[in-house]
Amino acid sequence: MTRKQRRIIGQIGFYLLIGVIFVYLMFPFYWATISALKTENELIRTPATYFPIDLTLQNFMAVLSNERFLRGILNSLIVASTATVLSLLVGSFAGFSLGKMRFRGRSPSLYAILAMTMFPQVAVLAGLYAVIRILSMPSLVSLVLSYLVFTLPFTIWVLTAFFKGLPSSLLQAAQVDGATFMQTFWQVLLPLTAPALVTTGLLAFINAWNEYLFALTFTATDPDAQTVPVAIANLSGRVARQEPVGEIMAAALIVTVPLVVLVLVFQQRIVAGLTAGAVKG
């Protein structure tokens, strides 16, 4: 064989190997896509059809027609924006404090948020569902609350990072010009760190739309405050024993798209955020 044969043997087992490898990751999907696109019939045919043959949207109108799956929806928007919006307005601060300022107690500080952001939530579930039940709140408020067990600590995280990574002379010299630390830090460096706010605020909003246990465990009694996890893990059919499939995975990619969207808009940042999240040693 000579070295151009071997050449091109190599490169055709190259693209073999990234064929392999773009089936395995979009095959799933693939499959709930069609699987949404199929009638009742066809859904329960043996053996399973590969390309959908009677092509309908029946599943989709039945799914945003379903009041708990919107309303699903419209409470894990709630729920998301308003956890992602404290973690950064509050670790913002924090991020600020622990990447640019020098005090006692910075390193224990940053070595207990560290551990905060590896904490099993499931720790704590107990003990939220008491505080939760001293301070009567609603559910949608504890579910606001109880998400900031994690994406504060991870917030900070990253937060504290990126504004380490800024230059410390902007501080100092708007320090000789007399502003104070309020006036630096929303005058100076919050527009520097807008990028990480867009990332942070991004993986933070991602992690909270996902999250299950919580919204499982203090929704359970009351289901006008169901997540969309929720929602669609308990997605039933009106008949008993039988599973509604294709609503099912409508209600799948319809959550699914809008996220997978933004995260391709955003791809680079999250990549960017994900590393400095978890890699930033």
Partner chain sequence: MAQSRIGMAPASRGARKGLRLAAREERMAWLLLLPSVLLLLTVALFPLGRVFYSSFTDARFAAAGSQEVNFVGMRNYRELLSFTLRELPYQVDADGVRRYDHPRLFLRRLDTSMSYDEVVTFDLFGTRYVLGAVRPEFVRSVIDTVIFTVVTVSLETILGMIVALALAAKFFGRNAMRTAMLVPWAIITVVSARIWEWMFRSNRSGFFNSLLDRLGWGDGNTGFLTEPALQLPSIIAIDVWKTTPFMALLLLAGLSVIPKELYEAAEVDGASPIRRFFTITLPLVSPTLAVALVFRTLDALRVFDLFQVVFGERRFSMASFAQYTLVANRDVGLSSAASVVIFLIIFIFAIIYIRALKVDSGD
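The form predicted on its own, contrasted with the form predicted together with its partner chain above:
Left out here are the partners and the other molecules; the chain alone remains.
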């Protein structure tokens, strides 16, 4: 076998591998889409059809007319947006301090923050639930504070790496020009961290938007505060004999497509933020 033939075989194998990975990743999304567009009779047909025969938007209309689902979307928007803003606000201060200032205990603090990102949710669920019950917090407030336990360490870690990579000459030049410490932070250094802010903010928002375990636990006694993952799960409990598979798939698409669009819109800033954090950290 010649060198050219081996190169052609290698290219064919590479594209076959890419095709297999693409189908593996996209098939669940494709199945959810066609299931949402099928009628109820077609959904229970055996064998299953890989293309909808009678296209229908009935599942989408049923979900969008469900008041509890719409309330869940509103609650998720409030909780995820608040948790993201607080993560970026606190994380930017902490990242600046850990990245640009020298003080005793800086390295142990970074290691402690890194360790917090590795705790499983179930390990802290019981303790958080006990504290929230003692303080009698509203459900939405308790969700925001509990989501910060997981979004804040990641935000601080990424922003610390990004602030550390910024040249110290910028900080010194601003101080020589008479800028105060806070003016240097807000007007000089923070705007330069826009890629990292977009990256960490979007990942924190997606994490809070999709979270299910805490939302299910903390809103068990307050149905009006349920977020959208819990609202979707409760769709299956309203029909006695048959689960509304089409409505569940339609609801999943409604809450997933906006996130996909956000990632596609900000993909360049996400890659820039992750790459900068990896190289300069």
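Note that the rigid core is defined as the largest set of C-alphas that superpose within 1.5 Å between two forms. What you are looking at is a predicted structure, and each value in this text was computed from that prediction instead of being measured. Positions refer to the first chain, counted from 1.
K.L.:
Examine G13 after superposing the rigid core and state whether its CA is displaced by 2 Å or more between these two forms.
P.N.:
Yes, its C-alpha moves 2 Å or more.
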